[in-house]
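Next up is one chain by itself, shown in structure tokens, the form predicted alone.
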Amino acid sequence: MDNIKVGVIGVGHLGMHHARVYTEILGAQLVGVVDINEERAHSVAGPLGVIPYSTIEAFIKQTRPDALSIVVPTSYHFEVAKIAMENGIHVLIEKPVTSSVDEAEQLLNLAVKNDLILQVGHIERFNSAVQHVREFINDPYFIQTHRMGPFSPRISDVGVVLDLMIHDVDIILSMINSELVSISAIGRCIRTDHEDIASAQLTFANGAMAQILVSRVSEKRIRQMEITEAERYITVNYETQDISVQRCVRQSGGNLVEVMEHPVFPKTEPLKMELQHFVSCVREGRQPMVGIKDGKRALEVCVAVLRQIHEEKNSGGSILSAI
């Protein structure tokens, strides 16, 4: 069968990632980059063998691609996907899948339309902890994360909310096989004019609760999730891809026994189980583990999340709010 042809749409910090994975996975021929910074373009494409593009139109153009990963600034991902898909391309797009619900429907609609895999780049769900705690867990009754570390000028186009609190959202909700009734949420802009730390709790109607910090203003850096049961309290490290299970056992005497388990399984890097699955999944023609729906989803969340920082902030109300 012959090799998909895949192309990278910006080739920035993560970009290049994509485009150096892309020459890794079996069945797929990556066949140019682009980018709107030429020097850059040139720098990536070079050391990989393709040619290196300065407009999506040319590329498509000149390469006629099967599979693009558009890994440009939030605010372009809409023009750039819907250019893509026009041209009958499957698209996996980084998170957040677009700057608005609204382009996210109108995305989803022309996926259905032209019958094209849309996958979204959330990537903590190809995080091999993250996966195999998936296998085990039962009734999740609290989940907390933190998602935290020092600032970088790096992303600047969007806040930590669609930046770092959209992975954990995107997460629990996939984790809570029940419907969202409540969020509350805080946050507070420290070195920009977006939110740089905020709070959300989510609360389910079958009773459970999720919190989830995010900071990208922390000195110590922390990836963790952590996921209470009935019996039974489970740690995740999402950057070690470490599991950690605690448990306490009654012995026969009426004594409490604390007991930790640490599940031992292969651990894999996310991003090339995450494009191998976009890949198979063009090749196949099945809907990717990961699709517009639940981008869709996890970006209606961060912006009701948003809507309460905001109010908030301009109400000068109380520290918490629900809506």
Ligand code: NAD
Second form
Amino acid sequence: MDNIKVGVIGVGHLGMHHARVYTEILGAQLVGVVDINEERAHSVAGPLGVIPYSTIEAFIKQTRPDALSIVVPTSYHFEVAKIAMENGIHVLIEKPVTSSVDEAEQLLNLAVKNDLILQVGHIERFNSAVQHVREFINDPYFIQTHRMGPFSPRISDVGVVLDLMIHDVDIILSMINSELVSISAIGRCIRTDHEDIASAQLTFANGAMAQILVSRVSEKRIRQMEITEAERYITVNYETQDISVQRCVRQSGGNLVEVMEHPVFPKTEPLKMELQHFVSCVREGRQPMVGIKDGKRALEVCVAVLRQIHEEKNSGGSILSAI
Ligand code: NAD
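Pass me the form predicted together with the ligand as well; I've looked at the form predicted alone already.
So here's everything in the complex, that chain up top.
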């Protein structure tokens, strides 16, 4: 079968890696990159040996791609995805899928109507540590996550809930197999007009709970998840892809001893896994592991978190004012 012709729209901080990885995937052919910043488009296209474009329309007309990665700022995801999908092109849209749930719903309908693959870039699903943990977890009753790091002015169109918390929300929803029944959240603006720190507590119908803490104004970079089950405690480091499993074992004499295990498994580049999956879904015409319904669900939860943060502000609290 012919190569799947792919392109990348928006080759900034993350999009340049999408473009690079596509050149490394068997069965995919990068046919061009697009950025409204022409200098940026040239600087990414040159080393990869592809043609730069400054508009998606010109790119589609010239190359007739099969599939696109959309890696423009979140506020432009919807308009760019709509153009691609109306032209019958399969899309991988970076997270958060859109700025509003209504836009996500419109893209869902467009994907169904035009029979298109629409994958959402929840990259942590392709993290080897997450995939390995998923193979052996049973029934988590508590998940706690920390996703924190120093301030960078790069992402200015959304706050920390849509930028960072959405990763953890998606992973938690995919691991706790029960209906989400309540959300409680707080947040603070520190360096920007959006929330820079936020904390959310999720409660599920089966009694499971999750506690998510995200910050883009912290000293140390941390990307960690702790999963508590009845008989063990699992820690996942998203960045190093290390897992530790702590549990108590009763010895023959009746004493309880603590055992710590560090499972060994192959570690891979999550972005490469994600894009390989997208290309194979396009090739085989099958639904992706993280589709528009998952992207929309994670967005809905984050919108509810944001609503709570703003309601608290409007109720007279100083939740969104700088500390
Ligand atoms: P960025 O600002 O570094 O890059 C965006 C690029 O898009 C810029 O070069 C800009 O010139 C270009 N652009 C803007 N509008 C355009 C348009 N209409 N057509 C073509 N190009 C356009 O941003 P980034 O950090 O790369 O983030 C991009 C997206 O990726 C955001 O939605 C962000 O949430 C997401 N993201 C996801 C992850 C992840 O872990 N999955 C990590 C970082 C960013």
